[in-house]
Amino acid sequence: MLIKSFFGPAITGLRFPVLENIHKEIPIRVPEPETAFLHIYRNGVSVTGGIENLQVGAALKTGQRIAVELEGVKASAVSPVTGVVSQVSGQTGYSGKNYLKIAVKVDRKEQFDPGFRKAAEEPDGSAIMPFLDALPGNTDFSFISALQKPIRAFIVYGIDTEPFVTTNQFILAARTEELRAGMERLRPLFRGCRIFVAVPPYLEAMARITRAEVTVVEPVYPFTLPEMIMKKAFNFEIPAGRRIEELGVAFVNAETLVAMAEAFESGTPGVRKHLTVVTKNGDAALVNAKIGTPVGKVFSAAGIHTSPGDLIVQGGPMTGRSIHSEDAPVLKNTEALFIRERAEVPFSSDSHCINCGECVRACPAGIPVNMLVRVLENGLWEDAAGLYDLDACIECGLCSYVCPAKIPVFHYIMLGKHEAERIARAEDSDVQG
């Protein structure tokens, strides 16, 4: 149950711009890397049919499924690059998760694997999935295909949660029927399932093409993210530490099913991702690279120039997270990339909270943010889940946007909850044990 605020919500007023010619945009193609580097992350799927225990020296075709082991991580991925295996290497990440960083020396004689091909001829599709993993976007087939509540509708992304990013709505008004050939191809995988398509009202008339259901979004941070849309478009609110997904709801990238449709129809999984490319003025381009591609050969190819000391981010402007180097990778959920001047970067206080309640208005959750920063200034992760509804947190990054203090209110959510997870797992340990 959430702590009710004395003070009163408000809209923050990011509203996104209207892209009516945004299918008239045609994407910067960026050239294939020298060296791909793949950041493979913990995620239980066993490889069968394909490289069991990755090492340096490995020859990789593209497409080719991947199994590695180091130092207690397992993980399994899709090379998106054909090749030899030139590094492995264990890396802590964000929030302290562990992940493997893999580095190719790219051959420009590509080779496809058959993998695809011969899981796609399998009747029940479960070989699959861990292919359609691989997917640019952020649907994680493998585990939605085993929950015991089967996923009853399917929300496509046509509209893209964060401002000034444009990759999904690119999608939907250029490559509108490879969008519905994708959506033919979910439906026998979930079957049974319902195909919603959750757009902005200058992008309803396309959307209808697909012939799927269309649920119109008000373009407006942060209604633009799952948990809103569920709770507008559909009057149904997550509970606190759900995931959308148990609850028999999946959303999906308009790019993921057009890559799908791409993949079927190819014998090959996509592994070529679009992202939006936002500059040190405020321009904005959309870029196409491989999956695995350093985002320094992606600012190259847009004719982007950085300096020691910008700030990079990968990811959207309001949750985005920043890279310490060039060589840092495009991922399959890169939405966006932004750069900031030296100069410009906003910089985070250590100050203490000063009590203006700005927080607590734009909180769409209805935390008492006020409240819980205190407890999370003191380590008190136990405190902040149990008292102050820590876990309520849909990651929107308001508080921090309106913070006038420039308390780095969101890291320190993000941080209680990795804490507050990590304390759960290591009592899980000893109740095990």
Contents of the next structure:
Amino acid sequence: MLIKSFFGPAITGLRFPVLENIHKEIPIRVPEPETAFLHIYRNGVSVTGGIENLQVGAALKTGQRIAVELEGVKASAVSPVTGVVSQVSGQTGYSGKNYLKIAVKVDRKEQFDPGFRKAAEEPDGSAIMPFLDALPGNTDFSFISALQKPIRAFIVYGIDTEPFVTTNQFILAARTEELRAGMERLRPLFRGCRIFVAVPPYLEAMARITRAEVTVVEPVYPFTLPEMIMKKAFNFEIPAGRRIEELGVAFVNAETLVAMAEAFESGTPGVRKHLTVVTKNGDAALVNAKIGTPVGKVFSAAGIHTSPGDLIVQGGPMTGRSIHSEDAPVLKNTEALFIRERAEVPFSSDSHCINCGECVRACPAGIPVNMLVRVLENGLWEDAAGLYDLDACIECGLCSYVCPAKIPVFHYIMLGKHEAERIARAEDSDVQG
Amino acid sequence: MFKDKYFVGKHAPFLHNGSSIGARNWNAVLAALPAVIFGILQYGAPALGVTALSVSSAMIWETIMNRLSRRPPALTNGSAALIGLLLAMLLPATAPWWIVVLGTFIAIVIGKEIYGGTGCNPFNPVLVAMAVLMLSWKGILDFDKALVYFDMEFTMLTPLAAMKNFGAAGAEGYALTDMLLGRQAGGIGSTFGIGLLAGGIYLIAKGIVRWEIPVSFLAGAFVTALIFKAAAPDTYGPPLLHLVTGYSLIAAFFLAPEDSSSPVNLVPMIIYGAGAGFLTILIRNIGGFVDGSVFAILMMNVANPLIDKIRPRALGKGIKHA
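Alternative state: the form predicted together with its partner chain, after the form predicted on its own:
Once more the chain from above appears, this time first in line as the rest of the complex follows.
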């Protein structure tokens, strides 16, 4: 699966398998859980509208918008279930990001909240944005609709970013009509935007049905990541350290648009999502679960057995996050669950860098990873950012993948980014103070 | 508490291509074996003795240093074994035991471990040891003196010494095919050209050695020798002979591409290789030593951190649009 270049640098990649019959897959439907867990992160922009301080015992309806204040920053989510809040707690997640964890005891009698329908009727599109944020996928609609510069182009993911994951490919192949309807819903919200759909070659004909502009992307990781699609397909480099959205381009999952079409159709925002579960022996199964379902329920519905000490990854095998408990929920951006036996987990070592240069040749961003890891190992965060292009990293993880010394390079890079950001913030507040 | 099922934690990525430091080093040992076995067959028991002593003493020094510096034992990654083997390949079969043990001491302890172990050495440890030995015990390391009691079917005068002393006339009588087949005097593992080439190609095919360094080394040496030859045809030996004798091939495929002391970017690799090739011929033709590879590569090792700064622009850096 690994391809490597003999002559030039940066053509290392992981090729995806071709899935000719993906549209015939029938996802396993995971039943509604007894308790659903929601993780609410801060939004890119502050939330407008009424703030409720969510209390234990509060009743929620499916599709009801929850706007909460979390350590001074407003955040919002949409309840995927009907039930009663049984627990609210502040948590610290990956890279020190704070989020609110809400447990909801699910009521079997599902009731739907009219909030989405009301917001959809308003002529101003801004009321609908917080609902769209909660749709399955990763697009921050509130953020992009509030940008100074309007979004000129949407790129729809009809390919998945990581190998093994088939979620978006399945949606494009099996739900082509709904995807087209979703695109029609998107156009009036962002007037004048162009819509491209990025697909692997074997799905090109399917993608044409949507009538969007089709961009064929070689199904080779990391060339499926947004930064690489922009560079390879559109010959457009995103300046290091800036968000793609600031340049007027937004990426959106095929599933997000399908859910958007359904939401406008039914009046309730979509609260189910598809995800690929990659089992210990490498088989992939598609499941359909409610957002907030604990992953343990997904495994039991899919007939997958896990044991203590296994590795469970929320997300794909290259950039996902390992979780320690089966209670961790399916999040709105969980495209996959990846399971490995402990013996097969490639744990890191504390060896020195041997300067073999594999990471430098693998890096799609052309970063001198061999030098970067030396300064990061020694905590020289400012040197990492200033001298060795830390901010150009597109977070693909190939450096760790190819490292013969098994140095946790990707981990060091993410730590470095976190620390560099912290230093920058501290300097800002010094200036203001 | 314990009724909960807990999973292991790790940062992404959760896949690995299966490469390891050990695999790289043991593959290099494997690639060096044809040349070593040829040398042992040619020179017999003394060569076997030197090789065995060199590998084992290198591994013992490594173990001692691991203990002293309280680092986890690193024997299994093959680094010490490879250093010992490469040093033996450069030595004459008659090298006394204390030269071998001292050589591996310099290579492992002074060349590598005091900098922090595998991956931290700024110079190729084998070459550090060779340089010290060559400067200190000239007579023992001089193949024409060392191998004087060996009588083979070929000229026992090394081609490089012949060229140094007799100019172009000295090169007559040395056929390229003989050189490639190992029919020349020299180090235990540095004379069998075909074996070294096969090992080098194996390492390149495996992706352990990048082709840029060996190719540019040989090209740099060839072009430099060609220029010398064109300038003074009577004084200097033929360029192709330079490539297949002395330490040229072992330097190109096994010594110059040593990971820690060589560059990783494309253009620097070519500058480094070509520079080492150029200096090799410069030392051979107008310098004070018969073979220049050892000092040439050491000098390029010094320049490595500087030349490796030449690198491509990173993604999204230095662009102003939008």
